[in-house]
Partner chain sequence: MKLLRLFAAHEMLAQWRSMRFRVIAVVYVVLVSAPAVALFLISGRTPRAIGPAAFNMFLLSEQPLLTALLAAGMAIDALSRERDEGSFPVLSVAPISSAGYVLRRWLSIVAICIPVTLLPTIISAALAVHTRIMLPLLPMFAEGWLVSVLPAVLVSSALALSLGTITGRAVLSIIFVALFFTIGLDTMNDLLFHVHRLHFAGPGDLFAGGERSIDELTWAIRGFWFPDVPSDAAFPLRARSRALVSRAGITGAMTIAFLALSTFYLRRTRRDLRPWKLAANHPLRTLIGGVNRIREEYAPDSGSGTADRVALIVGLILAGLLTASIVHEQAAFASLAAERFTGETEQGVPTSTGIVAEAVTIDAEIGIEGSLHGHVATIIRNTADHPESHFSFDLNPNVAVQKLAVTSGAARIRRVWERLDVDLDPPLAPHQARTMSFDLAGTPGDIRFELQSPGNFRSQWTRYRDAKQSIYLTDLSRSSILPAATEVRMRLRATDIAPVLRYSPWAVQPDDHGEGFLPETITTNTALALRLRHLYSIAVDSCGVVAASNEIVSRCSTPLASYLIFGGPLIQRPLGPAATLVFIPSHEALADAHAQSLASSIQIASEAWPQLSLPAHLVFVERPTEPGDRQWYNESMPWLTVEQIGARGAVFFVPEMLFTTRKPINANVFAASIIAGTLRGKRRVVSEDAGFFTRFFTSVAVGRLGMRKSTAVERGAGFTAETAPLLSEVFRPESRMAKVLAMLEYRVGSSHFIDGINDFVLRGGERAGTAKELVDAIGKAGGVDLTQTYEDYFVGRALPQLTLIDVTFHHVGQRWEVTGSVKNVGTGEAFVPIALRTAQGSLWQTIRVGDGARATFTFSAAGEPHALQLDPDRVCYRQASIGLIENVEYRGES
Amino acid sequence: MAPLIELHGIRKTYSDGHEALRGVDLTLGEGMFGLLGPNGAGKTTLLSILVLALEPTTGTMHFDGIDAASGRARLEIRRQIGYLPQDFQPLRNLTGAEYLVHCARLRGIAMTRRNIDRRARMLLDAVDLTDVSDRLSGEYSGGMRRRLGIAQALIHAPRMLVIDEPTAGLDPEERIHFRNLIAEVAEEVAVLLSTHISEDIEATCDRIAVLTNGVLVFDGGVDALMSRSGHATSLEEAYAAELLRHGSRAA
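Can you give just this one chain, in the form predicted in complex with its partner chain?
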């Protein structure tokens, strides 16, 4: 069976000459995958390429064996991916429930109105928004919006969920809440989570990759990263050491 996503030799040079990605090879399967990297490392760039919002300069991408370059494949791939962008905002004038139904319809889910409603309620329950489901999403707090974003990304039962910096700007309590939510989701759907905070993925990820300066410097299990730096007592330390190693090399 082909892996879910296969990236090969992905490079991205923005038109101003900035090289955001310099040859990334990545294979993603089931489970939860953490993409760790400092600000400006190229995480959003990579994720945008993955959800087809950005054309790479070179490189190929296969989704479940389908080549993403063909026009027809794009519709199919879009159907399989749920995406929570870094700066997600729901439509302000819709309630949480309405927004989910709207997304469901927009994604062309073949379900009756009743079943869509039921699925929306279920997801709202899962992201703990049942109490506020009938309030306008414009009135939600940052954390609530982010959770609605997860629900929105799952509404069409995708095979993979792509989440970009989900915990940025959340208070510690919300952040823990959110991590737990994603861990639950990852039990059913493949999750690709990008972050610059190692805690976000420490407890939950089966596999992590470290991206810095547009290059993948590490790809493997949490344990492997820890052991690589030898003396690290936490993922945080191991990640910092890894960055330092490549940062000094770059410098």
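Please show me the structure of the same protein in the form predicted on its own, now that we have looked at it in the form predicted in complex with its partner chain.
Lone chain follows.
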């Protein structure tokens, strides 16, 4: 099966001269893929390019064989990708249900209002927010807001879900709840999970990549990364050893 997303030679240099990405090659398909890297590694820049929110300086990206450089294709590609950014905040004056309907309208979903309402309620149930669906989202806890974020990213039935640092700041119980939810989503939709927390990757992903200083230094299975360190007894140790090998440290 052909990969869903193909990146070749992706570089990004900002106007101040900072080189955030330095020649990233990556292919993504079905299932769950974890992107590990310390703060400042270039993860958010890479995700922004993946969801077409940012243009690379050089390099190419194809989504299901479609060249993302084509202006006519970009709208269609965006319809196929759901995104939960690290700084996600819903509109506080809307209830959870109202917010999902609002997101559906923004994305131009070709459904009747009744069917949009039905899909919103179905997603709220899937992320365990049914009991608070009519409460203002501004009153939600951090974990509840992240779960609403997953629902909004899925409202338009994308083929891929891109998630940036979803469990940062959550308590242990909420983190486990959120990880379980992401694993369930990955049974139906391709998921890219980006984080600096190795435990989240270890609990959910079979394939991982490590990004540091804008360079993808590893791409493979968890066992392969463990083997590279030679002595690691956990993914966290193997990840730390990989960063040290390339002159970086975990955040």
